[in-house]
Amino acid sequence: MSSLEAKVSEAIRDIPDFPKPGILFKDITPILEDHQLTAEVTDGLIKPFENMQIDAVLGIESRGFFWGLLMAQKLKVPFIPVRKEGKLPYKTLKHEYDLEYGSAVIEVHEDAIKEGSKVLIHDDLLATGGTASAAASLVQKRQAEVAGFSFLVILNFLKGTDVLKPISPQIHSIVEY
């Protein structure tokens, strides 16, 4: 175990049965009470990527933002945000999906991901898959590229990564349960 992992790993706080009875959420909001942890994470989540073409970071709302947007800054290249159904203003593309415990839709503003262009998709943990699926098919819908994917976490247990394996094997994370 690196130093990273062990420092997110402690810093992560399991809430039981939220958001309903059952899961074992994985709350990463203590480690954004730590400046220099949050850093570390940071360039953590940026490394594997370092060497490839990244034309674009896209984070899925909403914790998906908090390092997505401190990735594509770092990487000096725009931030997309991917939200829920009715969240953003201008025209938009949509796609629905199912996930663990229900459906959703989510969009991107429809000009936000260029056309040909490389796209990070980040969130904070990786469970099914469905969610950065869906924000794939959105990458995909505009004629770009899905360079990879990053997660705070991953949860192995829900087979996440092979759903996404098709997509690109770039999956990268900073802890894996």
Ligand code: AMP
Second form
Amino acid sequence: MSSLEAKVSEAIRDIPDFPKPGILFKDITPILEDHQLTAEVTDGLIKPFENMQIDAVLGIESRGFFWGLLMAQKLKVPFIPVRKEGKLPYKTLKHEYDLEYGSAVIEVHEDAIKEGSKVLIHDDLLATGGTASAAASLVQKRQAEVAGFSFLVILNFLKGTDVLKPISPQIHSIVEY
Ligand code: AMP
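To test you: the structure above is the form predicted alone. What is the structure of the form predicted together with the ligand?
Next comes the full complex, and the chain you just saw is listed first.
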């Protein structure tokens, strides 16, 4: 285990039965209290992509905004916020996807993803892959390319990487459970 992996798994706080019974919520916010570790996480997230062309970083609401923006700043590329329906003020592109019960809609400003660009998708955690693959659909709807996926945490037992692999094999995280 790398020292970054050890420090991150030490900082992550497990919250049982949040937001509903049976879910063990991985709370990454304690990392934000440590500015040094926050900076190390930014570098660790970028590292697997350092020899690739990345034209923008897309972050998924809301915990994907913390490091999505930091990564974009460090890579000196635009940051693209993807939000839940009804939050973005300008004209939007939408994508509806299935949840365990029902469905959800995510949105992006219609001019935020540039045609032909290589977009790195970031969120705090990969579970089933539904959210990240919905974000990938927004990228593809704009004729842009998914350069890869970046997470702090991957929950391997939920097999989200199987869902994302056909979109891009570049799927990286700092810790896995
Ligand atoms: P999924 O679409 O199933 O891959 O779920 C990923 C999204 O739900 C991410 O935005 C995560 O922040 C959130 N999420 C799902 N499961 C957890 C969990 N156990 N702990 C923290 N966040 C979670």
